[in-house]
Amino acid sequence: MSIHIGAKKGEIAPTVLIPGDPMRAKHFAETLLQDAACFNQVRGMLGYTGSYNGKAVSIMGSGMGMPTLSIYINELVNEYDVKTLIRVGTCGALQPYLKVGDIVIPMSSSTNSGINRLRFNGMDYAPTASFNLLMKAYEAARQRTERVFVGGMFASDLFYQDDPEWWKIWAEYGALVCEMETSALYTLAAKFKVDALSILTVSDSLVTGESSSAEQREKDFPIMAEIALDIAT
């Protein structure tokens, strides 16, 4: 066991899908995996291992935000030898053509987080996805005839911001969506020499105000997980 994960060695697969919401992890595991068994309940951060197309895959929540996700990534890689990390989460659209339910695969992630400034002594680092995973995920989404978009995104440490128009500068410079985790995921994957990708579903739009419910976010966006499982197996 590690500090924050109660699994024994061998109970977590080399490939882990990482939704932010632990209840989404539970839902995906119960509906998409065969013989899913829970390996973690510490702090309510549910994790499961099962099989998909005959290959072992794990799904575990990360919580919200880069500091929390970073704890789990460090432990999954260093304590459990995880080699592939695929975030399956929701995001907010920053471009008018993106609709609720669209799939977005970020190539890179800008951020307002200070984590990498601390790590790189005040210099900027550009976290990027693993290209082989990105290419496979894009093709898998196209084969499913999904609306899929690839580009840059913005990861924030703040969910509630004082300036209601904070997002417009990121939209102006081409960021497709915003969320709170991908920058840390891509950075740590580079540090630990493992593969990582985010496959995101648009759950709301900062441009149009369109939004989904909490229940929809938990249960109604399975395509991103199916795409992740396709490329994982």
Given for the second form:
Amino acid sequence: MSIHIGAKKGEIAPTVLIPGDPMRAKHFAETLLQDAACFNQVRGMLGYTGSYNGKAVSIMGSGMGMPTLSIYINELVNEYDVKTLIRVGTCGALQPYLKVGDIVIPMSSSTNSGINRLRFNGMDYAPTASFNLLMKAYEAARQRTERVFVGGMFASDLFYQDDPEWWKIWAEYGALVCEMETSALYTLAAKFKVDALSILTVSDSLVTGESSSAEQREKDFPIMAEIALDIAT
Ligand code: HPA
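What does the same protein look like in the form predicted together with ligand HPA, given that the last one was the form predicted alone?
Following is the full complex, with the preceding chain placed first.
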């Protein structure tokens, strides 16, 4: 057991998919893995290990936001020897051509988070994806859909911001989407010398106000997990 994860050593696979939502972890484990067994229920942050194409893989929630995700990444890597972390989550589109259901694979993630300013004494760090995973994920994604986009993104500490136009400066400088986790994931992966990638599905658009229906979530959201499992195994 680590402080926040109830698994015994060896119960978590070297590759872990990390959706933000623990119920999505449960759903992906039950629908996509064989023989999935739950290894964590501490704080409701459900985690499962099973197999895909005969290879062990785990899926565990990370929670929302960079502080919570950082706790789990630290413990997964340092206490359970995890080597590959693939976030499968949702994001808001910042570009007009992105539609709900599109797959976005961020190469890099800008942020308004104070975490890396603290870490790097006020200087700015450029959190970057694992090129190896990114290359494989792009190939795997193209086998499943035409609608896959690679580029920069923006990770925010705030979901609800005072200024409704806050995102426009990031859109102007080419960020494809926003969410709340990837800057911390890529930073910690670099620090711990493990591989990390986010594979995101557009769930809403800040440009058009479009948001996803229950039906779209059911149909579109498994694709990101299938791409992650393709490259994990
Ligand atoms: N903002 C931040 N995080 C998100 C969003 C958003 O609009 N959509 C999905 N995750």
